[in-house]
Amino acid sequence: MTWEIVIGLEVHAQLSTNSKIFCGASTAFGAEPNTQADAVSLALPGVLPVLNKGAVERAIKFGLATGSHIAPRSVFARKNYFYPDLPKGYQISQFELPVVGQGALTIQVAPLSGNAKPYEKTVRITRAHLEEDAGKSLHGDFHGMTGIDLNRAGTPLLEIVSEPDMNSAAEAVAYAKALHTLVRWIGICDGNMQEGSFRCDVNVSVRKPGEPLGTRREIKNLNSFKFMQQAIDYEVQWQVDTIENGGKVQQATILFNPDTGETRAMRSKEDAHDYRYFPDPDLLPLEISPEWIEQMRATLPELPQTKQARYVNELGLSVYDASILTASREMADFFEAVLAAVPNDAKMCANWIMGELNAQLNRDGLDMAQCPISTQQLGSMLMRIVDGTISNSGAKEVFRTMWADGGEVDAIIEAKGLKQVSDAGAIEKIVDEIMAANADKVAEYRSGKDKLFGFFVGQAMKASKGQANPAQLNDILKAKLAG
């Protein structure tokens, strides 16, 4: 039986302000429990919230980056529910009038299995609203009891809600990754998933094609793209098995256990009316002028999709290469700095960054910001390939030396004797000696065994200790072997 998967995401991006959304307490990660919980965070009697302008500006930037509607007037509401880490008994959020309205994000989807080709898809964004985070329950750290840490209470969040436009785990992961890249790119969130700065709730349902939407279950607080894929795959199979075995899916909030690879129900899912939203009487409506929006627009960098299109249309790179190079702003900035040193060979710059450089970063567990080779060093090395000073294999040795020990490109080339032999007379002498020592193979080549050309190239490179200019060597060999 064929089933259609329907997925929507709710992403909580912690905004990169130094202070909380309604008070001046710090948002720095890792402080001792309850050392960053001031009177407002603790909801002491008589305190009043004051909106953080920086949080609003970050929401505006997100709206602009996704082509979303930015509300000229939005309202904060109280979302009422009880939980031990929620001091006020309500969370200040937005409901009917969010700051950011409908928009969209176009993603590149690489199927997780099979031979299907990557494809493009647009996911609609329903809304993005500002809210405060709750505190955190710490289980088992206090002689088997649960403690409450309110450092996180009041931390500014932008909750980004999508339409149920995704139909596979691959699409959901691609969307989450694109969103993760975007919020980091425009500087509104550090995207640190281990610290909880970027968390995803995934709504999953299944239906037969053409039927109404099925009952959804919400997988809460996923902080890993790998876990997201596993959780969706498991949940989809669970829902299909439940229905096909005569059961009924009940709307619920569920958790994913990465140790078992299974989801489990946490509580029945609440609807909006269960929270009893009403406007917060302590906060005035938020009004955003056109002038403020334009001020924020002026601060936006070139966006990933715009940059991708430019790399394809102006530099001649493939869509795949452009998407890899714009996976992070640091990667794109590094590429463009190297390209400035080697302006006429974007493909070579891209290949070295996506290949040798990226592989070494992964082996050493580093990100681009920690790269020990500067853009100036890599650009200088690539220019030595372009001008024929060193071969590709010589460049790899220079690269490894710079990575381990630093140093200037030309000095490394001299110290290691990596300069290519580009003297035509010297190369001709090597070729003549190789041909004289292998007269039988010369005859075989001339009789039609073209594959022997590689043999002569190998022998000549060996005789030159790998320093013969490959292009010159090929030309000379072809001319002499032609007889």
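Numbering follows the first chain given and starts at 1. Bear in mind the structure is a predicted one, so any value in this text is a computation, not a measurement. Just so we're on the same page, rigid core means the largest C-alpha set that superposes within 1.5 Å between forms. Compared with the form predicted in complex with its partner chain:
Relative to the superposed core, Asp440 undergoes a C-alpha shift of no less than 2 Å between these two forms. When the rigid core is held fixed, the Cα atom of Lys449 travels 2 angstroms or more between these two forms.
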Contents of the next structure:
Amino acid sequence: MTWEIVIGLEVHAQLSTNSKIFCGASTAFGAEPNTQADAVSLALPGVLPVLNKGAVERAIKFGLATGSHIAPRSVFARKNYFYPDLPKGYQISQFELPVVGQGALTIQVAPLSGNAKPYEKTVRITRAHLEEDAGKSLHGDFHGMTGIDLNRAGTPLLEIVSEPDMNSAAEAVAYAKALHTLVRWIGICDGNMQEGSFRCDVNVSVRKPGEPLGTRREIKNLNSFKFMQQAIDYEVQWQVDTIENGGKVQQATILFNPDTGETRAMRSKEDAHDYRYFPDPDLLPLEISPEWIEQMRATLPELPQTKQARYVNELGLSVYDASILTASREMADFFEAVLAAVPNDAKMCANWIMGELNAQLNRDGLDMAQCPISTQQLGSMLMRIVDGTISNSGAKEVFRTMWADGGEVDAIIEAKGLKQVSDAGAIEKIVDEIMAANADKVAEYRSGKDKLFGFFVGQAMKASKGQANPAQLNDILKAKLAG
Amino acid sequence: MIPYQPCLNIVFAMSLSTQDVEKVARLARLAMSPSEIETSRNQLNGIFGLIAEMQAVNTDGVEPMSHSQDLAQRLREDKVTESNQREAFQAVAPQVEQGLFLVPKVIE
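Mind giving me the form predicted in complex with its partner chain, seeing as the form predicted on its own was just shown?
Next comes the full complex, and the chain you just saw is listed first.
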């Protein structure tokens, strides 16, 4: 019996402003408790919220990057609930008229099962709205009490809500990753998941194909893509088992426990979801003019999807290569800077960056921004491959040297004697010597033992101290061995 | 534009029941005696009566407003303007430890 999985996501992206959404307190992470909690964050009587322009600008950028409708007029509302880390007794959010309306994000899905091919899918975005974050409750050892830190209270968030368009854990993870890339790419969120700058709530339900949507359960606050994957897999299995055993899924908010790999329902009171939204009388409607939107559009960089398409259509790269190279803006910028040195060899640039460079970064636990080799260094090295000065294996040596000790490409080639011999006369001389010294092998080769070709290549390379131009050597060897 | 909806799903013309008032009180964390609930119910029904009168006015073609003033809000530049005043704020807090405000234990 097959089940269809239906998944929708709500992502909270913390906007990278300097100050909070409704007051001038700092949003810097990691400060001493309550040192960034001013009168507005503490909800002292008489304070009034004043909206941060930087938060609105970031919401507009997101709307533009996802082709979404940007509301010329949107409204802030109060979401009412009681919790000690929410001192006002309500969260300022948006309800009926959010700043960003319907849009879409196209994602590349790499299925988790081995044989399936990657495919493209478009996920519709329902809306994205501005809201403030709450503070933090600490349930440590405080004589049976709870400690409250309000530094985070009032930090700007963009809540991005998708349609239930995803049908597998792989699709949900691909969408979340694409969003994560996008918000960093356009510079509206630092994407730091450990610090909670990018948090995902996942709505999961199952149904028989063609039937109405099943009852969903919401997995809250996932802060890693791996946990998202595990939580969805576990939850889907739980829902299917529950239904097949004659039970019914009850709508609930659930938590994922990474230690056990299980999901469990949170205890919640019957009135928990009666938030009694109403327009916040402290805040006038937010108006966004077409001029402002155009100003923001002018600040947007070329988007990852546009770049991907350009890499495929204009540079002739595969969709896979293009998606890896656009996984982050740092990666794409690096690739394009290196490509500028060897504009006709995009595939070679891609291979070096995705292969040798990426492997070294992973080995040393570095990210692109910390790469010890500059784009200029890598570019000059690739130029020396293209003009035949060094072979691929010589280039690897240059690369390793630059990684460990830095240095100029040409100086390294000189110092290490990596310049390959491309002089046909010199190579022919070596080949003649090798053939003379191995007359028996030449005879064997000529009587049909083709496999010996590798032996001759090895001997010739050894004789040239690895410096013979491999392509040239191949050609010359073939011609001479043929007699 | 989505029309503004009454937040408690109470139809304005209807009068409030005791259960409605109890629910609102519970959501607002107000402890009320039965006689207080009855008084509040009468007062709230009076207010809903006024709303019902307003509802009777023909508003066809009038754009709903979310605020009584027909203005747009002014925005702040994204600048940090507040400094740390934790000591002053915590001087009036009932209980503080390691810079945290202490409150009765909450468990979710």
